[in-house]
Amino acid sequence: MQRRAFLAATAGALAAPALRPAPAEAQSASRAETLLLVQEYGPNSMDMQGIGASQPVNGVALNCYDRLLSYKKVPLPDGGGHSFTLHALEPELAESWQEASDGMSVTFKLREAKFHSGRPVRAQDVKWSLDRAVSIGGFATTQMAAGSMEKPEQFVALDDRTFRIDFIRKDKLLMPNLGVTIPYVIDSETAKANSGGDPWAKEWLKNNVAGSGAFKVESWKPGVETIYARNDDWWNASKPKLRRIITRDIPSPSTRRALLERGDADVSALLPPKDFADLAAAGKVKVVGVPVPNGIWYCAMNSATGPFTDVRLRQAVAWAMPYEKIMQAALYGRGVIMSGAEGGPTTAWPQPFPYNTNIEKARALVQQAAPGGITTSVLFDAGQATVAEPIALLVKEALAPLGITVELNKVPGSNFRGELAKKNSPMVINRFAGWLDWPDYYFFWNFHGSNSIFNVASYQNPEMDRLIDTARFTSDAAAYEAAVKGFIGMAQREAPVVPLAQPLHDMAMQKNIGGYQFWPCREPDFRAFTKG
């Protein structure tokens, strides 16, 4: 597949648990206006800015809140729905914006819109929401800083419908960063009225939605299901076609697949690659696969401590990697292989590295660096074991003939981040995807000497840092191209990380479901779904 090609439960399992009384409009929603999505697990909070929010909370932020702006939709080539481009921004709560002549601020004009409470959306709400995002700590504050939004003083409410962001530096990521699922606009007065004295109403917003978005949360039962009802007062004239969305949490992938195949569920997410491959081949349901932007499965090798401080051993692993077997036995073809590049690096990311499976080259490098062989280990996340464990086993099998003995270290998903933070694992199988689809954004998190938790290889190189920083902040196109090719070429030569595959983000749905929309957060957009 080319890089840009897109590709038995009991009746009781579907019985809805007891819910608090639904509004009359939701009760009257027919099956034709209701979508049932089955997923492995649902949101653990209603607040994506909050500490510890899980991946599905992005879906709450996407569908129940609005942001200042969004991204232009781009049709998928096979007609299966839409993806997006970060390079064309479109209005959401901001109906227009104007950058200052000196390029050091941007001013937004807000449209007339109402929160779910009935209060009008004001510039003061926007300021409070962005102040909160840069101050609350954790992932939200880190994500805001990725676009050089770092201090509350940068955000100014000029009047009720005029809002300004002052730049601390020119940063091409600032405007696109306003479209991700962190800087959403909160009904600040309602939040503060229920805050119990907490300036950011963390506990109340963890359990309640205070947005202006296309859907309201009708019921939330953590670990069971979340029910969304359409907000008929949403400002957008293009109202969602569906009146009610039920997302049901079903841990078993075989049960989720069976519900879809029987026609009892409309959409299923997060199935193993083998299931998506089987469903696509059978043709009874529709499978839409989008290569995850700025995302790869990779094998990282610790370049700060242990045997892989020797670049020759890292290169040996890169030459020994069974790329094709990994694509077929772990990903079942649901991805884009990242090996066998010819020619020099380009400015694209992800891009294949110039390694392919060549055991003789790998053996020669091991004989130079460790003629007596080594014993090491590979860490991977049990929560991603459907893909990660087959990869780890294939790596173990491939390295054994070279005299590299690999022990498997499978840790629970709840402990995986903690193990990464220790920075002492010799090898790690992992997947990372950055929301903002620029190579310098990816490399900042994964290769920069600031040594974030995502720099799994603990790679430190001042020249790499210089190239990444140049690419992040230069406005010169030639300097940017040279810097990107420079740091990608360095990563290829130094091989602290070996890219294996760019995965597909797959969704399976009944053939009468249309309107699929893929966004950076990788959560379903209920606003766009249709049902024939």
Partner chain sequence: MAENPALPAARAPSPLAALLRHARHVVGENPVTAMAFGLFFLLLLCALLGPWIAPHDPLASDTARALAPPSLSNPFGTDHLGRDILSRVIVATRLDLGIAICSVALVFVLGGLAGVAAGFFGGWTDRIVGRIADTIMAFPLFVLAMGIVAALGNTVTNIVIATAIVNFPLYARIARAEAAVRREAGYVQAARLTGNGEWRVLLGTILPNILPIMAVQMSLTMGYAILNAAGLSFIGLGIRPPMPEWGIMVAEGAAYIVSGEWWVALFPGLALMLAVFTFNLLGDGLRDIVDPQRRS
Contents of the next structure:
Amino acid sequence: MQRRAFLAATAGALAAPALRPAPAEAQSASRAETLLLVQEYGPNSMDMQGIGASQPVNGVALNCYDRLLSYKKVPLPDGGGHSFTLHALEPELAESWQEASDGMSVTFKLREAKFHSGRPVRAQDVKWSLDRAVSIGGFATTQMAAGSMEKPEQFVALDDRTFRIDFIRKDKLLMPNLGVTIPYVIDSETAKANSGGDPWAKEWLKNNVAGSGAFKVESWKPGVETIYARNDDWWNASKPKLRRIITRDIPSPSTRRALLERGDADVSALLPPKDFADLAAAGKVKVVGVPVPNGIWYCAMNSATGPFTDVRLRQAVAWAMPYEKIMQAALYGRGVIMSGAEGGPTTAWPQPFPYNTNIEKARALVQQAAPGGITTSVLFDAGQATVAEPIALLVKEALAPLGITVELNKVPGSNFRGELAKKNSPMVINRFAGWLDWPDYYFFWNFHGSNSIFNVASYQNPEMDRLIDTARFTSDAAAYEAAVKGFIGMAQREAPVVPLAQPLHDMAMQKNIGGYQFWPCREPDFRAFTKG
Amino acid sequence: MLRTVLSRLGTALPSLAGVVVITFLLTRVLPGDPALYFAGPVASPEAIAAIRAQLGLDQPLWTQFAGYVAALFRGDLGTSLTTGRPVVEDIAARLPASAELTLLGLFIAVGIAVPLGILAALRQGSWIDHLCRLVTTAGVSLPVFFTGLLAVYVFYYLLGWSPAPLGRLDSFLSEPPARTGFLLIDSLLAGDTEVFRAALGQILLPALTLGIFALAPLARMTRAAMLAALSAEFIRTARANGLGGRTIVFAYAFRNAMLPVLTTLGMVFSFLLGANVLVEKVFAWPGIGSYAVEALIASDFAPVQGFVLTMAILYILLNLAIDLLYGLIDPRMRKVA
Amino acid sequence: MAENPALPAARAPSPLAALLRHARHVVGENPVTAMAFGLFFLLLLCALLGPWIAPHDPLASDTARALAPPSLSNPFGTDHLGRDILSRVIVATRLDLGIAICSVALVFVLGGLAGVAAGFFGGWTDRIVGRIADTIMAFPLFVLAMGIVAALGNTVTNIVIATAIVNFPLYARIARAEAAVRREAGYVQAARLTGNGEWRVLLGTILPNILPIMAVQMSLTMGYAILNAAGLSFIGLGIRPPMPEWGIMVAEGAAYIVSGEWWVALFPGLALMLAVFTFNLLGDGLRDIVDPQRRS
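Which structure goes with the form predicted together with the partner chain, now that we have seen the form predicted on its own?
Whole complex next, starting from this chain.
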């Protein structure tokens, strides 16, 4: 009896509607101007240039700081919002710019804008910020170098409102690279005043924002939530529609989905593909998917060591790969399939390879190369297991009838990069996306003989290197096209990597949320969101 | 009394030292190179080496350990690489959330388990006894992460009775001024019933999930201790002297049965404080358990070390408190001490 | 920490026949214990004959039938790769029970011997074992298990080792307490007088006498060992795929609860629960058999 009484009491307590806080009248107004975004994890710093900044820090850089320039927005099909093109640049803090007649420098004219501190934005601030990016080390410096910005001497403040960048070589990536979330402009005087002696104010900027951007950080509780408030003194006449953005860290994806479906959260990123597929099909909330530019899921085979040094085995795997099943059971259709190309390579990237699932061709190749069969293993990141594990299991199953026995090697995210750096894994399932959307940029990181950590197949081929280098630095359109088609065709024949699918970057949101904007850094742009 | 406290703390020191050494060694064997992890995807070998030097990872192990211990004496637990903040601050900010959740879970468990255990002891062998055993055993057999997910699904997603599992408080409400760090108490102190109700709504499901898990040891111990007490000499004497059933059960038997229950309570508390790692993960609870898990997965040494050390200190203090309480309840213990 | 007051302070060795008779009595009197024994044999059956009983290949995927609800051909439904959940649940029994049995056996040997030696010899042995146990107890146990598995790598062996280490203090303490009270018992003295050395007395006389109490503890910790392994899997430190294991299956299925595919998590969850439940009840039942207070 006592037990029953207790159960009744518990049920009563849970049922009490009073437990659901009813929005007070005063709050309802602010709710209409507030966006609640749920994400897996939040920023670990406020400084994207700093060492060890996590992916969400890009969002701080994007929304709280401004850059010299930005990219042209391109509307997405079915009115889902906007994507971008890197081939048309738009002014941000720079009102206009002019390339020198010798083509070896560019001069920017800055607009009138104020930092959050109230200080005006000056060319000296731009110089300090870019000096910092090329000197601070780590990811920021590497990213700057990708656009041939390597030394502080390249940056010159001519007067308060005029700024010049000198080129050390002609590089088509330099200008687009100014729009990514690294070369943002910092309030240098405020930063230096608080630096405590550190020339780059690393500690202070890690914990504070000193920008001119459309949002300020109102509160930051790492691992819990970050609250952004609109900067009403922003230079841009078209102010953000939303006053406040609350981002909460909710590690469980099914909780994020539940929050969205019940209308308690406005926007959620990074759900498993299945959830996006379900949500899109159910139609209660809006799902916007953008094919990740310059990004693919792939299966890499080590062409420097182990069984897959034999090109026939790599091709056999490419023919055995269950592309359709992977699209269905791992990506739930949230991607673009990368198999069955016909008619030779084009200059697009990503593009399908000329393989499809054909067990007979695969078996014939294995018969030639390894009639006794082989035993090998496939490496993937536990942090990406939602997609990578089903792929690995399907690959294992597809290769078994060929006499290729595959063991699964699932390692935690902290260890994954270390495993890649060893360069001895025979097979790896992984994804890669380059910020700067050029095929030669992708191929430089993934297939060049400089053997970066992203060259997971450890592919080395002087002819490949020559084609990639030609494409990177030629200014002749025809030579560029020939080189790109050349290296893509070579990758298709040599198959150090089998592309599986180009993933969609999905974002789910309530139907009353509009203005979604997709950028290379993949973090949502709060400046563009609308509600109501 | 003071001497008891000091001597108990003295004997705890070697354990604490053991914890420090083992944790340090364990975190160094963790796979994954933090320098590589935090250098970013396209770091050059020089950049990685620079970060390694910055983190002090290029030093020999004993130098690192000496540095760690020296910092420990200054109250410095290092800096978390994942949150980017001093570990002491992180833990101080998150400990109240974990403690509040654990305490409420424990209260719920005691509220159910103790009456259940007494009842089972009084009706030994009856259907109540069997039912008590089945229910509590079922409770301890549930994987907490499974119960938690199921609870969220049923009470939030399907029925909508419980608020969104978004942590400790609805984002649109502001926290009361922190006095104890426990939202339930702080909101009452501030006289803010709306916040109190909201916080209670948030904490109820995770606390229940945790509480169910603690039912079994408490109910079992209550039952066993009651049985032992009821069959003791002095109860028989009391009965023979014609004392009523109620008086015997509550004034004599239960008072004596409290001692082992109290010991169990202490153990269960420290166990729950560690076990709510999983509950915190499911309910997005901003406690120290979820903090430690994330850090461990990221091979982030400092928070793991800080967490383990905090828990060890808590455990030692808790046991000390229980010993002292023991002395207050049972006068015989005072003489022994 | 304090030993269970329900346990007797000292007991003379009892003949096996009496114990068996008593066991029959307890099982007959207590339907719950009888049920637990029944469930235990069912689990044992699945563990031994799993691959032959399972209706389908537990590893064979069929993406066309992914996430199919329970039906006649797949009574527990299929998972995200179209694998038969019933078959996976059955086949997983061997692995899960195996982990639990191995870890419990390991800690029984390590903790039991250390504890008995500590209780019997006292002095330095006692102090060292006590310190080790204290130190382990001061750790948050699940996090310690996580740390060990994360550091050594997530293999079956390491999960077994981690679970054993975490349970060490419990076994050491119980064995110590039991050995300490028997040190001067009459039958031990008798064994000494007949010229047996201390080690012989320890292994030949004391150890067999505390076995029943340790057996109770083993059954209870079996359940904990299974939960521990499942919890590790949930965090992502479990056994490597594609081996079916209950904890991993629940963790994977958890993602499908909100989307309405409840069967993916529910059935492995139930199996997991049932196994832990069985071992807990079994432990209770064994305690009744071993416990002379109930033997009146």
